[in-house]
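As structure tokens, one chain now follows by itself in the form predicted on its own.
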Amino acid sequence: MKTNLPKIGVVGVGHLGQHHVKHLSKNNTISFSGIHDVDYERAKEIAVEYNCNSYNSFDDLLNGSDAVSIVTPTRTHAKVAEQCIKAGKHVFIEKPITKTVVEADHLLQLANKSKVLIQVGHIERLNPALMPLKDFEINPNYIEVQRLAPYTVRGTDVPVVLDLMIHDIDIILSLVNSPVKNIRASGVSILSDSVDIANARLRFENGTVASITSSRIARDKVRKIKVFQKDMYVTIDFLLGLTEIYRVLDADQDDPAALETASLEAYGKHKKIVYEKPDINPFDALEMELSNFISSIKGEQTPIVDGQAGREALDVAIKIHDMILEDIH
């Protein structure tokens, strides 16, 4: 029986919300609500292929929930989040957290007032290729990230500093422990109304540098990371779950990880540059992030991407827009 696990309801079961009504319906750790959708038909197609509840109104789905995962566009985020939040619900919102930050703003208040937890979809996070760097200490000088996609139709209903480059704003600033500076950044319009290539160079009060690429007019997908900072050098392309870690050491330290090593004169000292290749073991980073949002609910975890780090993240992203939009007119 299911009836004390938290029930957890979607609503949106679009292209990426099929996905959540996938993990969650299967989940045995919850009892799994149903689903809503403005587009009855294909939440009805949904339902049943997943043998799930189906509401024609989103206020039945939120009386028989505990928690929901919001799947619906950005623009909505705000209204309809605040409506669970209001019921006292958890929410799970897809990135961005909302379309402006005086709505996230809003959605945090809310939530601090209610007692509920904001966990945002920032699924880069949990990229396995990502992983191994829990096992060093990272301090970045300068980071410089590539994000290139195929144009595709779908998706370009937004900038592409809030479609693609905010992944990357959101890890950059999960790596770099130190407030943003300054801004600089540039972008133009090819193929839609709105920016479809950026560029971006961060600064922050540490010193700090990043540098970030987004495209979506590109003919191949590229997404790298590289991090450099004193004696350590990080290099993780993302499509292929590939990293790979150089580092700097005296020349008679032992790393029993290492592939290979190159002597070395540095800062008038005999050093070492060790290479190694950690292995990437693959797992569904949704999957994942909602099983974090449902231990979260029940007080064993945090969420990986809270509310604050989503607002953070978002609030980046459109001041990097706006300097486009400005550069641009």
Second form
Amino acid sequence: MKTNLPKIGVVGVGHLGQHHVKHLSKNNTISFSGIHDVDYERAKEIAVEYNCNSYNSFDDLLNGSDAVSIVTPTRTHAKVAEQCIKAGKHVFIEKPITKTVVEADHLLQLANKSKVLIQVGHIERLNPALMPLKDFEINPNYIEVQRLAPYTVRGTDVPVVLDLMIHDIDIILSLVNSPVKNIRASGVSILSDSVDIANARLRFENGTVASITSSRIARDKVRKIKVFQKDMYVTIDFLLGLTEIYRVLDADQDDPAALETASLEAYGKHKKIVYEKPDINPFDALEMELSNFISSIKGEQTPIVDGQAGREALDVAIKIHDMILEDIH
Ligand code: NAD
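The block above covers the form predicted on its own; next, return the form predicted in complex with nicotinamide-adenine-dinucleotide.
Then the entire complex follows, led off by the chain already shown.
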């Protein structure tokens, strides 16, 4: 019996929740307490597949757990998380943290009072293609992001800004160390009752500008980010797992990682531009995210995306969405 290990369960075992179960049920640094879903037939199916307990009652799962991963539809996050936090359980909440900032603030207050952790599933922060940026000082002047996806009904319970764009908002907020100064945004509804295509431009207090386009009406998936800063340009294709870095160096400076070099006249000086394509070590971002949650519960790490960061991304997303609605009406 793994009695001293943290007991972690999953609530909501639909499309994404089943993957949480896959990772947590085989993780031998925890005791997997089981699963609950309002669709009990679905819960039983997943329990058979991963050889774990399924509970018809959420309270029963909660009573047997120290922490819960919440993978229910976004509109239910606030209620489900509140129940967990009030019972003194740590929560991993899939993104977005909640549907409204008021709900997020309420959860943050409760968690603070109950001394439990909130982690938010902004999985793109752990995209392997983003990791090479850790080796450089990142001070962006301009960021351009595109995230396009073919239409599926799943996720349309929230507008595209809360479904897709929020991933990029979270990444941008993690790269720019400055408050948002102003926002411009517009968007349209095409196939759902809410906004399906959105474009936003964020200007930060320090002058950084970020332009983000998100669409769930596309034939092919696109997930790209370009980061421009003094003497450096990074382009990342999240789908291909391809990161390319161009840097401006002094003409006599050496860079062992350079794959190609070209001379360049910049600022009236002889410079050179070097091209690098760092090796990307592939890993499963969800597995890594959950393992960060487990280590954080044990006090060995801190959450990569904590409740406050989830709340900040939501706040910007909602401001963007409100501006789009104002623009439409
Ligand atoms: P889904 O509809 O496939 O699954 C949700 C499951 O939750 C269903 O099985 C449903 O029966 C169950 N459920 C609904 N209300 C419940 C409740 N109150 N208690 C218990 N179970 C309940 O949805 P999904 O696509 O798996 O998305 C779930 C969440 O994950 C959403 O918040 C979504 O935004 C998020 N998500 C995040 C990413 C990411 O990239 N991080 C990707 C997909 C989905």
